[in-house]
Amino acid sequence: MRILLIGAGKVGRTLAENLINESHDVVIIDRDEEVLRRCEDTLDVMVISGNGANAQTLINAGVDQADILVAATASDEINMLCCLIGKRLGAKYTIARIRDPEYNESQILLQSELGIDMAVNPERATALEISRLLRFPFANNIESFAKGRVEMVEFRASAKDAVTGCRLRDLSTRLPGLPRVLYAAVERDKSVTIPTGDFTIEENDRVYVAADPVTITHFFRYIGRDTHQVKDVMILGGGRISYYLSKMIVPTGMHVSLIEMKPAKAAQLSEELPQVNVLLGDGTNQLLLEQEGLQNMDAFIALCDRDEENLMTGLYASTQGVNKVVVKNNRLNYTDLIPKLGLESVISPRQITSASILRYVRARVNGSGTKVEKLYRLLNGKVEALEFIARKGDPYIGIPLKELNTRANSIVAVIVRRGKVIVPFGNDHIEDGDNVIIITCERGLNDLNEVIRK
């Protein structure tokens, strides 16, 4: 597909890299000559210097031939204007990054009037991901599929877990009361495996399990994991993510203390979030954190602008015994280092936004076939979880899975049929309209027919 990308900042560049890896034709528009030079030197893209909201610039970039226009500049208003002009000039689909909370209530109207097919809010999406992590304090990552009916949870296996040290095929015999979940993927020593029945989970493995939310909760209780609800949360930094996160978790009964060092910003947040304990001060000051009861917190969320401050304060919170520590980090070169420091829950607004847009792009790659509805990158991008909706007439419909050929390094993880979640075995089959979740080590799969065949 031909994709026009306006704005080559952190999000734009990450998105461009992912799109290029999937063989899309990418054109980047930006006004910063140095940014364009770096993109041209390191990426296989066409670059155009100019204002993406200028009609002539868009025409020069071939907007009339663009399958998708993505506006990801630092300005919400410019992004919306780019989409409006781009759609009028012939772009088939448009995506805008819209971050300001003030646009939330009128977003549906804005999208309709301005011809925006998809609006992406990186901060709100990041806050939503953090709110999921607070549900299971021991989890490193939680993904949701089929409108919340299926959850996929990542955890680090310990010697005390009931499933550690036993072949997967023997678990039902050894642990007859163990709730039935799918063991979707395991990372061990940087190597990722989609496990079979002969696989044995070992201590320190990073394991993904999938099932409906109730079964997942019962599973972790059975294996001895503490699933108590988080009550007291400390948030470092008063940016938009903190605002959205507070709005999400306070109504659930969590008590939030938010530390912001800029007086004007702290005063604004105190007014906008009356139920939050907003504190004025430097959150990197260990004495201040101790005075405000860091040791008594159930969770600590580091959301400063600087990744280094998030990592250092997160490490300090971890040493003080905080059960759940989440840090924001956008630096990809830190990805392999952070787990070695003991920080498991790391979120990247840049990656979350890129993945969200990539899901939309994939869903429009083919005009036919059973297309991707959702896509998530797991285990640092080594595994993909894809959600499809099965279509009537596809050759795999009604045939037991054991009689189908499944692509190597892929597995049919979960089937959702009329609201019922099925962890499939060989005798199960797929019906028209089923939500089908696939786990695969391959990249770029766009059609369910590429995964399972007669």
The other form holds:
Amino acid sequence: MRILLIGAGKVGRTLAENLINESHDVVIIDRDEEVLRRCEDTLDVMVISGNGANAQTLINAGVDQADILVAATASDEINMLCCLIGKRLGAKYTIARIRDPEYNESQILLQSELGIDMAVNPERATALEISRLLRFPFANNIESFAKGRVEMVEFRASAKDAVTGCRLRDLSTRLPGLPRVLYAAVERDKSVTIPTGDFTIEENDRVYVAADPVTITHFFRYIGRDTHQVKDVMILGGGRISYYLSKMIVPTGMHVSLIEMKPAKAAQLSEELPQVNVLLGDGTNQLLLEQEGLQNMDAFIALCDRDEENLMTGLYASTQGVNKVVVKNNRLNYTDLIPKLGLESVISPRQITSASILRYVRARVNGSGTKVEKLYRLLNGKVEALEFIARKGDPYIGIPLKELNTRANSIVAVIVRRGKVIVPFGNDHIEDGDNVIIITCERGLNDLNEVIRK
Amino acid sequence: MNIKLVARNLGFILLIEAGCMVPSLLIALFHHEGDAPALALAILITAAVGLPLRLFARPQITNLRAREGFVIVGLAWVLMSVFGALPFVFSGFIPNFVDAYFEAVSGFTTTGSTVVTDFERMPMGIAFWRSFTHWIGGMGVLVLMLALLPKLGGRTSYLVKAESPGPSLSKVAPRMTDSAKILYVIYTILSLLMFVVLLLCGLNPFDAAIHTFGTAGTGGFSNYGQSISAFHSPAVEIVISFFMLLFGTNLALYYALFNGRWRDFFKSEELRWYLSINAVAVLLIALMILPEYQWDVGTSLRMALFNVATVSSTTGFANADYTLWPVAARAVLLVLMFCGSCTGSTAGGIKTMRIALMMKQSKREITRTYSPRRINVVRFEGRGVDEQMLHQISIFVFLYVLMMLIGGLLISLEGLYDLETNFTAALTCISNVGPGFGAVGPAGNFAAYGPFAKIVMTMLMLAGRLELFPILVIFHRGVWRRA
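Okay, that was the form predicted alone. Show me the form predicted together with the partner chain next.
Then the entire complex follows, led off by the chain already shown.
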């Protein structure tokens, strides 16, 4: 597909890289010649210099042939204008980054009036991601499928976990009460496997398990993880993410302490978030953290502007015995480095934003012909999780899975039938209308018949 | 410097070159003139060197950086010419390797300067290969590689930048591979069109093909010693003049034309400059040479048009010996040798866009001397040009003239000929035109120069075709450091 990207900032660039890897044609529009030159040198894109809200610039960039227009400049207003003009000039779908909370309130009206098909709010999306991590404090990463009925959760196996060191095939006899979950994918030493019955989970593996949310919680409790709900949260930095996050988690009964350095900002937050305990001070001051009871917190979330401060205070918090530490890191260069330091939950707003836009783009690709309902990339894109709907008349319907041939490096992970989640074993079968989730190491599958055959 | 990555890509280029020799071999086999074994051997050797490089050079890091990109392009052109010289040597047609190398470089860089004197003895397979190098070299081998090899990785823009003529890269599609394919398709279509028109003018298919290659690549090799005048056909001269100007234009503009974007084509500022310069030159020369052609306006215009087109498009075909023209007419041609044609064309020279921008910049500097506070952005193609690009262009023009002067100096060290011959030889080489003035004019050739002067000229031709930097980079120590 041809994608027009307006604004080559942090999100724009990350998005462009991902889109090129998925073999889309990308045209970047930006006003800064220097930025464009860098893009042209390092990315296989076409660059156009100019204002993306200018009709002539858009026409030069071939907006009439564009399948998707993404406006990700620094200004919300320009983004909206780009979408409005772009749509009139023939772009099929438009996506705008809109981050100001004030526009958020009238979002539906704005979207329909301006022809914006998707509005992305990076701060809100990031806050949503963090709030999910707080609901499952034992998870490093969570993806939901089938409208949230199925959750896929990533954790790092430790020697204490009951499942470590035992063949998956023998688990049900060794541990009779173990809730039935699917071991979807395992990453060990940077290589990813989709485990079979003979696979043994070892210490330090990154394991993905899938099941419905209740079973997942039971599973982690059974293997000996602390599944206590997070009650006390300390947030560092009073930016927009902190604001959205507080709004999301306070109603669920969590108690939030928020540390902000600037007096005016702190006063404003205190006014806007009456139930939050707003503290004025420097978050890197360990004395302050101790006084406000860091040791007794269930979760510590570092959301300062500077990545380094987030990392350092995050490390400090985890040495002080805080169970769940989430740090914001916007510079992707360090992604491989940080887990080695012992911080598992690292949040990058630009990656979250670009991932949510990518998901939308993929859905449009698949909408034009193929039958994938949803597609997720896990473990840095090494594994794909695909959601299909089984169709009437396909050859695999009604046949037990053990009698079907499954493609190598792929498994049928979960079947959702009339709202019920089934983790399938050999005797289960697929009925028409089932949502079927496939986990695969292969790229580019787009039909359930390619994965399972008679 | 990631040597293995460079080696791997060079291997692929040699394989492409071996493939490009196959049509010549087929022609040689068909005509039985004894050159088939030479071509077959050259193909085998080229492939035998290319294949192991391609298979066994496995770089750990496959990321192409600016330095690898430029070094690949620079070395690729040197290597291609070395292997491209093999058929000439093996067939015994040009037994001296330096001479053969000169001929191959002249072919690939679309210069068209030749050391050949006995055209009647040239076998058809060899003649075909000699001209086919023009066609490949015109658009560029790395562009061909990109068109053939979609999975070369992301940062291929360095390769194309290093190989494509002009200060700015004209990409016609978001993906480099698609862009390369589209440009090659346009190039092929225009070449086929010309081939058909030449057939209609009464040329036999072989001559038509040879002269199509020479024109499309703006090279200028002919299989006749008298070049185009061998046909004694005004129609052929006019057709070739027209196509020389056509291939001297940015090929991306034809893509706009094919897509129905007429306005983009006619609004192109560079094209207007190019056509105006040529029109003025044609009229001036036609006036000056009127007495030479018995005051026959038609013939004078035709002669002027052909020679202006052949020099400004840096092709170098000849229909008359312009060294016999009045000095004023020769002076106009000399100036045109510097200018060359458009960005993104197959031609050489400094390029119209650079000339236009230098003019505008000079005008601005003059304004600035009497009005120091005036802000004056240089505009081109309807938009402001950034200062860094202007700066690069100034440096480019300086280096271009400098290299031409040093080249002329080095050539003169051999002690042959006169200043006019030696310095225009250097100019014609760096501008990829073909003939110069004096003893290297359309009626002469480069055979008499010694090996030293010929090597200097090959460097000038390569530097001119690749627009200096890829060749200069090879000689820069810093680029070869491990990191």
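What we label the rigid core is the largest C-alpha set whose atoms superpose within 1.5 Å from one form to the other. Positions refer to the first chain, counted from 1. Predicted, not measured: the structure shown is a model, and the values here were computed from it.
**Q** Superposing on the rigid core, I want to see if residue 30 changes position between the two forms - specifically a Cα shift of 2 Å or more.
**A** Not so; residue 30 is displaced by less than 2 Å.
**Q** After a rigid core superposition, would you say the CA of residue 430 moves by 2 angstroms or more between the two forms, or not?
**A** Yes, the C-alpha moves 2 Å or more.
**Q** After superposition on the rigid core, does the Cα atom of residue 390 shift by at least 2 Å between the two forms?
**A** Indeed, residue 390 is displaced by 2 Å or more.
**Q** After superposing on the rigid core, how much does the Cα of residue 406 shift between the two forms, in Å?
**A** A shift of 3.9 Å at the C-alpha.
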